[in-house]
Every structure is written in structure tokens, then in C-alpha cells.
Amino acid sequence: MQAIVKAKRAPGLTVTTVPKPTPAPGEVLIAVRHAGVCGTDLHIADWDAWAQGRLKPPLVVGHEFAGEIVAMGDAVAGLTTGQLVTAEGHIVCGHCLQCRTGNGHICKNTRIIGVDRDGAFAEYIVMPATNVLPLNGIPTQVGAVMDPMGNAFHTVLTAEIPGSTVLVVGCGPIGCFAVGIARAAGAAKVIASDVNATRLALARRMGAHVTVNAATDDVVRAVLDETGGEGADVVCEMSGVPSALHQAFAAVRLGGRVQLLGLPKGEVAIDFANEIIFKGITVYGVIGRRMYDTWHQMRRYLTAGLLDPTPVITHRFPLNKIDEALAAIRSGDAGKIILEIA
């Protein structure tokens, strides 16, 4: 089969051809139909200091998908060939603490599909059967951008949304996906800010009710500005930049909720008293997506048409052109990125 490789320790991806897997008991072969290219992908691609710590090439990378499965191993229940399905990236033991207590989203003991084992850029991938989930109607291109999209339920949906102001800081296609879950949960007001004039338009048509270009405008006197002078109820950090994680404590109102999902290439200061505890505010660390609840709320809002996520979805690719989809993530102008394979 065709797909996207790995290679060696060294940049660059490879389109070549791999052996097609088979599925184990207790496993289902799917055939790829679309995948997102995350910033992941373009670690990968660009071989930098996180890639070079954690992977182990050759690797069919990858880990974002939906497909149709095609072949089934031994006890397998639940699931039919022919259905059309997407699946949990992160691969977990099911027996350590946060497992056996309902966090299986930070076990210690994950291992990703595109990262740690084959991923998902190719015609066929592998999957555990509890890893799987049935799509229910909603098309395998949003069911791949399920993974990115259920960070941001995770992110919106642990705090309390309805009636409550909520800023996004930072567009890209998760923000932006930020966005439009707040809207559907039901946010009084939704403020978006970004330095990319494509990503604030991209939160407008997913429904912001305000959008701060943070190159230009102060965001925190914008948000103080649209809330009377309290701030935000709820901030969605999803930049990971030091400058907009600061300022997402300062407009952040006494008591509210600070949602961290962006990630800061190194160490930031914060000021801990100032910024957190006499704000007397709530901080909470997201990673990728609660199993299965964060699953759930997400299959619920889309086929219930709470929610249109195909406005962030801005270029489509063939699997053989992944340099260039990469190279699109990397101008800044696009949204979110698939490719089609079937």
C-alpha cells in the first residue's frame, strides 16, 4: 500500500510503499478515506528536538483519519465491515491509576498512532477495537478532524459555557473549532483574537461575536471593553505564546477559568500571585480528548447539526502531495488541512 513515511532520522517525509497490515484479534483493519495534517505532522517533517527525542523512524506517520473498516481480527464485537468509522489516537494500557480512575487521557503508559507505532497516513491502518469509533452518519471528512476537534470540546466543555463570556486566544484551526463549540453550548458573547487576519476571519464564519487582532489591539482592554470592566468568564488558551498566555490571565475576570491547551515551546514566568491566586481563578491543564465522554459530546453536537466544523477546513491534498500541505500549514494562511486517500 501507499504511504507516508518517516524515513530516517533526518527532514523530510517519504511517499513510498509499505506492507499492508493485518489486523490482530482484538483489532480492525480500516481502509483510510481522509486524514488531517496537524502541526504534529510538520514536527515530524521538520525533525526538531521533540521528534528527535520521541520517534523511532521508519514510521508511517499520522493520527488524525476516518475510513471504512474492511477486515476485522478475532474477537472484535460491535462493530460490522462496511462501517464507516474514526478512532482514538492514543493508544492506552487500561490498567494504571489514571486509567482505573476514569483519565485514561493521561495515562502514563499512551502511545500514539502516527508517533509511537504506524499512523494513519497510508490506504490502510490498524486499530484497536476499543480505539474505534462508528461515525453515525457524519462524513469521513469531518469524522478526520475528530482528534484536533475533540481538543476543543475538551478545552470548551470542562468549564460552565452557557450565558457565560468566553475568549479564544489563538485561531488556528483548533481555536477556531474553539469558537464555534461556545456558540453551539450556548456562550452569551464569543471575543477571538489572533495576530493572522485569515484565522480571524475563519472565527467570524465559525461564529465569534467580537474578533482582537493581537498585533494591533490591546485584547485585554477589548475584553474588559465587551464585559463592562470584569473580563472573561472562561479563556481558551490555545496559542501556547507567552505574551497571549499572559494575556489570558489578565482577562480572565475574578473567580473565572483559565482552559490551557496550547503548548510554550519552553518555560514561561508567571507572576502566581498576582496572575492566578489573588484572581482566585481556576486553571486547567487539557490534553487531547477524555475517554470516551469528549467522543461523545462531539458525535451528539454533529449529528445533531449543532455544529459545522467544514468552514476551518481550508485545502485538500492527494496523499502524494504532502509537501505541499505542509508547506500551506507553514504560509499561515490555511485552516484546517486534509488529505483525501479514497
Given for the second form:
4 protein chains.
Amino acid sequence: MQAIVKAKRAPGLTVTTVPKPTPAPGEVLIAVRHAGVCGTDLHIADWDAWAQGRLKPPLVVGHEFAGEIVAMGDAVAGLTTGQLVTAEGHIVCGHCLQCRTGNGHICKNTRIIGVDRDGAFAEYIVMPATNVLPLNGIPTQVGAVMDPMGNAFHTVLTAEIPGSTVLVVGCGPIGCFAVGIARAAGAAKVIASDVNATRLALARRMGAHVTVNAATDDVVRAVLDETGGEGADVVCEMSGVPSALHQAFAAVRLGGRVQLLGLPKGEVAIDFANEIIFKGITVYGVIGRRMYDTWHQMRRYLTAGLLDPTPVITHRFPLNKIDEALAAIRSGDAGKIILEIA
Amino acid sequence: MQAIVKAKRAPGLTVTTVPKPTPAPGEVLIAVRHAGVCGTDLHIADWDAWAQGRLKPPLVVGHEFAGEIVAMGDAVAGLTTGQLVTAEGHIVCGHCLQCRTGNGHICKNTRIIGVDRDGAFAEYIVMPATNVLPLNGIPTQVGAVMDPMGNAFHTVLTAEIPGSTVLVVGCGPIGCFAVGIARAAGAAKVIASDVNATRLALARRMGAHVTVNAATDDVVRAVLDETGGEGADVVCEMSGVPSALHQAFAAVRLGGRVQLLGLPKGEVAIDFANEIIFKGITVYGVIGRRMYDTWHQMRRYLTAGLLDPTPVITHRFPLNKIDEALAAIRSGDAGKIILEIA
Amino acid sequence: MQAIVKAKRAPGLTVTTVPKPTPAPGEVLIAVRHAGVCGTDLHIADWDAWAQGRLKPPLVVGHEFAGEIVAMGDAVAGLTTGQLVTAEGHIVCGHCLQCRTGNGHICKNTRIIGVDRDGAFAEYIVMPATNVLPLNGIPTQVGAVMDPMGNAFHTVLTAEIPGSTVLVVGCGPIGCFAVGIARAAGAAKVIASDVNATRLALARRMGAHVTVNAATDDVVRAVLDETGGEGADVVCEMSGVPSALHQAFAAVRLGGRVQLLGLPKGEVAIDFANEIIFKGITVYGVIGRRMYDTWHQMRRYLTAGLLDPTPVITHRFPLNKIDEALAAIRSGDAGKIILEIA
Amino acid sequence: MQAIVKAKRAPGLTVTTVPKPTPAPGEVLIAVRHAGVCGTDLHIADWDAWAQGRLKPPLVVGHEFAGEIVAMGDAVAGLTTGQLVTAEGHIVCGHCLQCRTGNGHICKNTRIIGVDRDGAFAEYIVMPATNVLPLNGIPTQVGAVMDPMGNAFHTVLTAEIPGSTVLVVGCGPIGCFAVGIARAAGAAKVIASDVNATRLALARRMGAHVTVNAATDDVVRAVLDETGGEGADVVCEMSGVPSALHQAFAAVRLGGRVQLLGLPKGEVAIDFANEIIFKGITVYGVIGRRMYDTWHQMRRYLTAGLLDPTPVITHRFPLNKIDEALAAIRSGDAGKIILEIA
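Right, the form predicted alone is done, so what does the form predicted together with another copy of the chain look like?
Next comes the full complex, and the chain you just saw is listed first.
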């Protein structure tokens, strides 16, 4: 089958032919229709320090996808051939403390498809049945971005949203999804900030009541003005930018909640007393998607039409145009990019 | 001033003239503009067993209202003359365990305006400043129904709504408010049931995806059909009808939540093992409004335009037409009825 | 191997010889050392209406046990031969909504060992590896009663216990465990009620500050007296007796929590308005044990020495004395009874 | 009356005579019996930058105390002359969003006794009745330290403690209280760390299962060893030391909770990705005591005998020996120090 492969320990990705996999007991074989391209794939292509430390080429890359079940291994219940599905790309051990107590998203033995084992930028992928979610009518191009959209659901819906003012810091694809999710969950006001006008326009399209260009305007001032001086009830930090982190703590109201998804590089110095403790706030580190609460919640949102994520999908490429896809991410103006595989 | 008074221990209400009250320290004087008429007022007019046991006439009745602050007692902070306001009608003691631990809504020393002390069907009312909420632009006719709307907010938003299927059992005014609140909070599906077609039409107008006429159709069957056999995540029981209570328990999914607001008369026999325990559900008794979380949440919904409650207000009468107002409630077809006082 | 079998559709249990089972993939074979006898086993022996409707003889009975892993099927991770273990007796499907969202304890496809498939009153049992919990030094005679003790943990620790007054209604084995768990979790006062003096003595031994004989004394009055008139913060209803259910609702404080574990037979008539709604309480139906949060919490309690459950174990019998074991349960004075199998 | 006064804008405290205050409406006059000396009082005596920015001398200092109500202003309910009481020293506005929604502990208009208005190092103090808590038999020397003990209750009991492993970082008086509270609430294991052997001995006396001298031993290594490599479920950071903050994040398990009470001076650089986000943890900033949940919970603990805080009280001085009291704090070996006033 055709696949995008990290062939060796060096920059670049290769479109090539690899053997079609076979499902083991408890696994299903999925014919991939659409796959999402993620910043992680860029790190892998660029062969940065993280990628060098983690990946063991050769390996099929890609971890966001949707497709059709075309074969089933033994001992699979609750799925059938012909179903259109997506899947959680974190494969967890099932027997550690976290897995056993409803926190599989932080399993210490997690293996990620496209990173630790063969991934989804291919005509076929095998997945443990446990990780698979039938799409129930959601189109595969939307299914292909449910992994990052799930990060946004996890970020937004582990805070209390109905009636709240929500600040989304950073309007990349996940931030834009977060805007739409917060709107659908009854946020009284959604404020979004970014330094990129294209992304802010996308955030407005996804439902932001107010957008603030952090390159030119004072985000904290804007939030205080919009909230009668209180600050935001919930801040979703999706950028990982150090200055944005300070804005998140400054813009949240006393007793509010800061959800941290963006990953700062290296250390950031903060004033714990004034930015966290005296404010009596709660800070939550968001990693992955809750298994599988987040997925069920997300599927309901999508099948109920509460959220239309398609404006966030700004580019589509065939499998062999992966370099163009990565270039679009590098441009900084792209929303979500998907590969059309079948 | 003109007022509607329960003059003596017998059926009926009297429109008459009473002295205009004066605010004590910590109180404000409010010129009432609009007031809501409630089933409780009907019980008082009819002088039923409950009213006979509780009221000590003579007394101005009415507990739902909004108006303008026209005078302030000493030691009032945070309010000003000229503000348009509504108020929580439960006056609580402030020093019992419940009041001291954030549960003033179940203060055992609660005194209710229009029941235990003079109420709001009058040109003026004095209220403790603590109970008063500025309307921040919400019209007084909407402010006048924020007390019962607050019951609906308390009922709906103490459950987890975003992405959930919500069944509202009973489409009186509070049930109809609940439908709108659940929609605004991102319920994936809102199902409403009642035996009255007019009320069901109102529920649809407030956003119910599905309505079921319990007089002719099987509510539980309908909920199971609409949820792939799972049942509703959240059931709001707003009717107090014994058969509806059984429907609530039968229609909620395993592990779901039943919010009880409707008050059954007398005892209802239920099968605790099969209706509650084996289902692993949580049941919550809703009384009043959380002080003052519910009010702040509600004000945000209204000022953000998340909920338009005006379709629920179906009738308006002047103060001296209270008998016509009560007759409209008795008809069973009315939504919320308000008195236009000034 | 020797086993206690429900041989045919009629009263009685048979001690006989059956084939030793073999573990399938994902299963382990456990040599049973101790097993707990439960009221459910009595229902099965007596062949009551429930048993007639559910069981399909012939079948090895028994669902509470601990023993040693002696063989492993394929594809088992995280367990080893020679480990002493206990196991959750509810075998759940893993793919229903409840299983997928952290609520496996209410999986609608649950199959119970000793009820729906061969059980633990035998020299050997095969169990899915998922259900198995290493004892980490807990003796197997304690491990054998972790299933019912887990019901008590689930009941007590899903309420907020530190600093609370807790009423335990019904001092059978699970009630007595609940007393000890509440004490260890920092309940300020634990009150226990029952109609049986032997059981009340056992509750005192497990740490009850106050015991009330419901046959002779007014339980509600006693709770009010012990709480300055407030009522208990948390009530654990472990009896299933209708009058006790009313006591639970009357004895809980405004805004408190009632945990329902005891199973009333048939319907019980309650006054929802006064017993639940006006009190603003929360009622939770307890079924099984949370998978596997409850088990991990319980294992920590036991290995930390926070709870000594051994006083609750009042009788021990060999496998072939099952009739004597059942007679001891029938007497009403027994705590927990265990079979010594190896 | 005799009082300890910050007389002017310079280092030092003065024992002198000031007028006895009179209770206004809603206030009570309390004859102080015992008062606690706090690090804050040291900052005030030393006239550090914080004190210079906040205090407006002359002012009676001290904010931790207990005594007897000797006179009542008008309009006070629920208290009587002769009652022994303690009081919350944070006087809040009652009308901001935080006060109105159960979060008075983070009222932005908070005025602290002994900092913003006259305090408790005096023969008499007037307090708003709202802030006063009857001791119900708790000795006044214990009542005098319920303010800092309340910080410890707030820190520990807003996490889930029964069955958990709890790491207390920093064994000053509040840390030692935290150790005792965690033990009483059923922590399976309490580990305490500090650099001072005297404080560690006090932590052991308060119930720590394990103590670690951070000056000589590796705290994180010790916690991992004690928890089978998992880390602590809950970490209470009571030191404000930057290195300890890193230990807190390193020692908490995946998905655990870090409660921050200690106040670092200035900024601390942390690696948000690895210390918070990838671990999926929750961080909570603890300020003051929840009003008044924390006080009621604490009073129950103390009256039930769940916690004996007296070992933490290591020094007692008369009012005029405030300099000796401050010197004892400076020594670093003291637990809690109280002034014996009457």
C-alpha cells in the first residue's frame, strides 16, 4: 500500500510503498479515507530534538484519521466491517493505575500511532478495537480531525462553560475548535486572542464574540473591559507562548480556571503568589482526550449539529503532496489541513 | 399605595390601599413595575390547606417582581437609587449552618415575601439589600419572572448539560424555561413531555427538539427511541405528577441524573431497587435558587441573549385584574402571567 | 475439582466434582483459597423468584473470593503466576456507553460469576485478567470479602466524609464495613442503627461512636440529638427496610446526601416533596464497585492498616459445610462468613 | 486597654495603651484571651516592602485570636455575651461577585484585621458578627490558632484525601497542621519534608508516616520509593521555596493534585510542559479559609477530637513579650507561638 514514511534518522518524509498490515486478535483493519496533518508531523519531518529522541524509523507517520473498517481480527465486539470510524491514536496499557481509574489519557505506557508505531498516513492502518469510534454519520473528513478537536473538547468541557466568559488564547486549529465548543456550550461571551489576523478571522467565524490581536492590543485590558473588570471565568491557553501564559493568569478572574494545552518550550518564570495563589485559581494540564468520555461527548456535539468544524479545515491535499501540506502549516495562516487518501 | 392583599383567613384576594413601607437599615424601597403570578398565589387565593397552615393575614401577596430602587435605608452598599432591579424572594437568616456554608437556598429559617411577610403585588416593596440584583439592562417584565426562571436554572445547570440528552417532564412555565436553558447550554437533544398541546407548542418554541404528548404517547418509549435505547442523561421532573415521576426514573439512562422540582401531593410508591439503585443514578431535590450563583448565571444568560424567555410570558394584566390572572392559570393553557404595575 | 454447584432448577446446593477450567486468552486460572458467602448465595440456594428468573443450572456458585494465580492464558499483561489476588465478580462488556465512560459498574451487559457463569465456590476459577487485583500482602481471607467491602467503600467514599456526621442504617456485614470506612476517613461522628443487638455490638467494635437499636429507640430523634438538631450530613442506607428508608430521609440534614445500597422488596411510598425536594438533598443509588477506583482505594486502606475488617468475619467453614454457612446467615446474627477452600 | 501597636512607619512594634473599642451595629466586642503570632506580624514588625506598601500606622496588629464576647452591637443574631469565640480575620464586602457566589475568601475588597484595621493583639477587639465562630468547647488557646489551622484545612480538604498518599512540603506550623489533618482524613500515607530536623520531628508527632530532610535527602526519590514509583496523589506545598515547588511537581503522580499555599518571593521558572501539562495535574491556589465551610469543618474536627493541634503550639508569651515571640519565630525552630492575654 502507499504510505508516508519516516524512512531514516534525518529530515524529510518519503511517500513510498509498504506492506499492507493485518489485524491481530482484538484489532481491526481500517481503510483510511481522510487524515489530519498536525504540528507533530512537522516536528517529525524536520527531525527536531524531540523527534530524534522518540522515533525509531522506519515508520509510517500520521495519527489523525478516519476511514472504513475492512477487516476484523478475532475477539472484536461491537464493531463491524463497513463501518466508518475514527480512532483515538493513544494506545494505552490498560493495567496501570491511571488506566484502571478512568485516566487512561495519562497512561505512562502510552504508545502513539505515527510516533511509536505505524500511523495513519497510509491506505490502511490496524488499530485496537478499543480505540475505535464509529462515526454515526459524521463525514470522514470531519472524523479525520476529531483527534485535535478532542483536545479542544477536553480543554473546554472540563471547565464550567454555561453562562461563563471564556478567553481562548491562541487561535490555531485547536483554539478555533475551542471557540466553537465554548459557544455551543452556552458561554455568555467568548473572547479569542492571537497575533495573526487570518486566525482571528477564523475564530470569529467559529463564533468568538470578541477577538483581540495580541500583536497590537492589550489582551488583558480587553478582557477586563469586556467583563466589567472581573476577568474571564475560564481561560484556555492554547498557544504555549510565554507572554500568553502571563496573559492567561492576568485575565482570569479571582477563583477562575486556567486550562493549559499549549506547550511552552523550556521554562517560563511566573510569580506564583500573584499569578496563581492570591487569585485562588485552579490550573489544569490538558493532555490528549479523556478515554472515552471526550469522544462520546464530541460525537454527540457533531451528530447534533452543535458545532460545525468545517471552517477550520482550510486545506486539502492528496497523500503524495505531504510536503505542500507541511509548507501550509509552516506559513502560519493555515487552519486544519487534511490529506484525502481514498 | 395600591396592593393585592390576603385580607382574612378565607378564600379570595383583595385589591385595596395599604401604607407605603419604609426601608430599615440594610433595606431598599423598590417601586414595583412588573410582577409575576405563580401557582403559589393561586393556593393563597384559594386558601388551601397549605395556605391555612402557613399564612397570617392580612398580608400583601406576590413574590416575583422587578422595579426601580427609589429609596435606600442606612448601611446599604453596592446599590443606588434609580437602579432597575429584581430580587430573591427568600429572605434567609444568614447564620444557620446552611447559610454559612453556601446553601442559603435551604435555610431552615427562610421567610418568603408574599407568604411570610408583605410581598410584591403592590406599588412598593422593601427588600433586604442582600436579596436585590440589578437588572443590568434586562427589561423589568423579564426581571419579574427571574424567580421562577431561577428555579429552572437551578434545576438544569446543576446537571452536566453540554452534549447531553435532556428530558423535561412537564411544560409549565418553569419547564419551558428549562427547555430554553438546556438548549442554550448545549444539550445535544432536548425532549419535552406534557399532556397539554398548548404547552408542548410553547416548549417547541423554546427549543425542544422533540415533544411528546404524555396523554396519548409513551414518553419512556419515545425517549429510548430518541437515544438509541440508552435513555436521557438528565431528566428534569417539573410536573409533580406521580406517573411522570415513574417516567423520569424509567427514561433516565444508567448512571444518569434526575432533578426533582415538581412537588407531588402526598406519597408516591416507587420501586427503589429498580428505579434508582440498580440504575446507579443520582437524584437531586431542587428548592429555590442558589444564593446567589443562580442569579448571576441567569443574569449573564439574559444579558448575553442566550435565552429569550419572552415567549413564555403569555398574559399581562393590570394589578386590579388579579382574578382574571388567576383564572388564566386555572385554565391550564397559560405560560407565565405578569401584572403590569407601573 | 471440588465445587458447590446449583445442579438443577430446585432448592438446594450440591457439593460435587466438576472439571477444572482452563484459562482462555486474556484470562487467568486462580486456585481459590477463601471465598465469602453472601445473601445472594442464599437466594440461589433457596431458589427464590429472582434466582428462578436469572440462573441457568448447572452452575458453580459463589462470587466473593481470593486465591493464587496458577496459570495464565495468552495475552495477559501485568499479572504473574504465584500472585495472591482477589477479583471483581462483575464481568462487563467494555464497549457500552457506561463501560466507555468510566461507569463499568452499571454496564448493562454485566455477567456475574456464580450467577451468570461459573463462580468461586470451587478449587479453581478462571477470571478475565482485567477483573483481577493483586492483594499486595492483604491476607486471602480478607481478600475474599473485598467484593462486599467494596460495596461499602463505594457507598461511603462517594460522599464527603472528613468532618461529617455519618448515619449507617443497617449493620449487616456491609453496614459494619461502612462504619469502619467512615471512621477511617475522618467522620466526626458515626451513628449506626439496627434492630439486632449483636450487629450493633459489631458496629461499635468497628468504630461507631453511637449505636441505636431501631427496635426500641427512635433513630431519627437520636440522630437529631447527636447533631444539635441538624441531622446527619451523610446517611448510608444499607438495610432495604421501608421504615429505615423513611428514617434515612428524616435523619439527613438539609442539603445532605443519602446513599442507597439496601434493596427494598417491591415499592415503598415516600413523600417526595417533604422527604427529598424541600430538603434539597442528593440521593445516590449504589450498585457494585467502581471499576476499578473502588478496588484501588480499598487496597490502599487495607495495606495502610486504616481499616481492620477481620472482626466482621464471624464464621469460617470448609467448602463441604455450605449448608451450615447458609444456616448461620439465616440466623441473622452472623457477620461475614467465609469458606476455607485451600 | 493594653495593645501591641504599629505606631509609625518604621521597624518595631510598641506595647502601649489605646482606647477600648465599641461595637457598631452588626459587630461584637470580644475580650481577647489568646492570640497567635504569625509570620505576617514579623513582616509588619520588620517593616518590609510589603508592610510599607500596605499598612497605615498607627494600628493595633495581630489577626489570630480567641476570646469572650463581652458586648454586642445592635442587630446581631445568633451570638450571645459570654460565648467563647474565634473569628475569621478577613472582613469581606459581601457584595462582589466572589462574595455573592460562595467565594468570599477571594473577595477583592478584603480588609484584614491587624493589617488594614485594628487587630487582635489587645485586650479587646470589635469584629463583625458574621466573622465570629463560637468555640463550642474548644479551648481559647486552640481557638487562637484556628486562622492558620484553617489555611491547612482549606489546603488539605479541597483535595481528595481518604486512601491517598499525601506529601506535605514544608513543616512550619501550617504544614504540621496539614499533616495531622491528612492523617485524620484517612490518608493512606503522609510524607512530610523540610530542611529543619526540629520541624520534621514535630511533623512526625503530628502523624507523618515518613519524613524526609530535604537538606540531605532527595525528596522526590523518597516519594517515588514510598509509592511504588507512582508519586503522591496530593501534594501540599507549604514552603514557598522555589526548589520545593519543583519537588512538588516532580513528586505528584500523573493526574494528581498540587495545592499551593506557600508564597514564593518573586518569580520561579518552571517547565509547564513537563511539570504540569504532560502530567495532567490540577494545581490550586489556596488563599485564606473558605467562608465559612472551612471553619465549620475545622470546628467539627476539633470538637470530635480528630486532631490534637496542641503539639504545634511550642511557645507562649505574655502580651508585653512580643519581641521575644518574634525572636522565636526568627529562630526557625518554633512551631506556633501564642500570646496569653487574659
